[in-house]
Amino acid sequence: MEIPFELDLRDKVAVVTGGYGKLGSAFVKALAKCGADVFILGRNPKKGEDVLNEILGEGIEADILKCDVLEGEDLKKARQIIKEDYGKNQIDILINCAGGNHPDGTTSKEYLHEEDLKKEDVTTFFDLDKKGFGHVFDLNFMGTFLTTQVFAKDMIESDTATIINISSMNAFTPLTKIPAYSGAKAAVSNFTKWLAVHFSPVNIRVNAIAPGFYLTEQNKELLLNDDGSYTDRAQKILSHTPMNRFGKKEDLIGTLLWLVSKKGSDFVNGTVVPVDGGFSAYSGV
């Protein structure tokens, strides 16, 4: 992979949540290009192998640390390696990638009809359960909040201190079937805000990226048919897309290297940057 534009973060230590996806491994490979010591917190050591080996393979390096981002215990352990094992006591960059969706905060249909309420096979908000809905909103916001409490700490020292929360397009406007999410990205929305205000005077800057449509693992079966065609919901959200097109995990490296660089953003602060091919602009008129 390609970055964009040069920028030196040699002696920068960076730590990367959900860095095993599509998008988070794109951020792993283009700060570790950048030169930074990376960090890549995840659940599933395994699945995390197949990208390091993918690094390495690109001449560059980065390390792993097992760890679940809703569990304060490993986070603290995670960080207690870093400093210790590595020697590592200062954070410069922080980025909270982990989260997704999933079926138990999911309704089958976009609008309620009330014949729906008497099939079995239908999902509807009536339907969804606490432990389902919890689960996504905890993934999303959750872990964003406690990694932060974590491991910002440590970034209190740094010069160039800066935390880079994802959110998504569905914190401008949900999305219909995926409430839990919805709801979940707009909490990390206005926790960037709140963040970025908190720690003002100890000079860490707080933004997000929230990205437009993207392919990847957790949504094809959504947006993609059985032969490869494109489904209903994928078509509408090309029709809304002026861009007409999924953006590819490369569109988001610019707008990440911006944001991390203080002489490019020192003054950037509290902001949620769609990154959508207009997609947030477009009114559908």
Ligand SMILES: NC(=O)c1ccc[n+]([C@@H]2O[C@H](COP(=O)([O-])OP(=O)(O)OC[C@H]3O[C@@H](n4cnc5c(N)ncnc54)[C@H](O)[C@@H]3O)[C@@H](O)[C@H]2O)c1
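Numbering follows the first chain given and starts at 1. No experiment lies behind these values; they were computed from the predicted model shown. If you superpose the two forms and keep the largest set of C-alpha atoms that fall within 1.5 Å, you have the rigid core. What changes on going to the form predicted together with the ligand:
Fitting the two forms on the rigid core leaves the C-alpha of N53 displaced by at least 2 angstroms between the two forms.
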Given for the second form:
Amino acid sequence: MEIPFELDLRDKVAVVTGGYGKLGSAFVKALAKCGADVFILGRNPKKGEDVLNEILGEGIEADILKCDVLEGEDLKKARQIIKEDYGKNQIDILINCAGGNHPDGTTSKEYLHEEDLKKEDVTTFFDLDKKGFGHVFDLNFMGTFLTTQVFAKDMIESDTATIINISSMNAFTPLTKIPAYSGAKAAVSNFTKWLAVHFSPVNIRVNAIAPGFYLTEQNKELLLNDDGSYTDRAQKILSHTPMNRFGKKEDLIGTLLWLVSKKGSDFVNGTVVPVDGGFSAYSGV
Ligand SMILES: NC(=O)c1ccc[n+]([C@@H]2O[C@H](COP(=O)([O-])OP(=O)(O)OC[C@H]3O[C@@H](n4cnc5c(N)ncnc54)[C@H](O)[C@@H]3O)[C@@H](O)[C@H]2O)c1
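Now the other one: the form predicted together with the ligand, given that the block above is the form predicted on its own.
The complete assembly is shown below, putting the previous chain first.
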């Protein structure tokens, strides 16, 4: 993978949750390319083998550790393995990337019409249940909170400590249909600012990247028809993206490396940076 500029991260230790997903794997590859030792946290290590093999070619230490970011014991175990098996007492970079939406937190339609209340095949706001809604909310917000609790203590000794959370366009203005995901990402942005303030005396910078729209597993049901053509929603997104395209994962790497670099962004703290082709700047008129 090509990176937009060089950054020396040799001897730095990075932890990336969701690091074999579409966007997370790009972050992992970029950090490895810069020489950081990278530990990927994910629920199914087999799924990340290709990413792991690719980054091991960079001559760094790396592993995938089985970990559900909603399980405190998994997180503690992963931390222990990185410390005891790899001798890494200090963590320098934490990327909280695990997240996503799920149909259980999604309404079928953008607007509520009274006649839909009687239709079995329409999920209205009133059909959303605590379990489904809660899972989406927890994955995106609690997963970020719990992971940070487990790993940030070992970042205090680092002189380049940086946490990057992954927020979303939903954090600025909620998208229709996905209230759980929208609320959770708004919470992630808010928490980013809270943590930046709270951690400032111990020199851990905390920022977030808010990607615009990138076609990945988590959103393909909403954006692609069965035949691969764009849904009405996808077309609406493009018409509200002044640069008139979906993002490519490579589009995020410059911002990632800038935020990771102490030299490049030492006084940048508590920000949420949109990488969105102008979507969040455009009112639609
Ligand atoms: N794709 C987009 O357009 C877009 C836009 C804005 C924000 N995001 C955010 O970017 C991040 C990455 O998304 P992506 O598009 O690469 O999706 P993805 O589905 O490819 O990646 C998400 C990763 O999170 C992992 N994950 C899910 N639940 C987990 C859990 N409980 N514990 C550990 N890992 C878990 C998945 O296995 C997967 O590897 C997410 O936080 C997502 O909300 C994506």
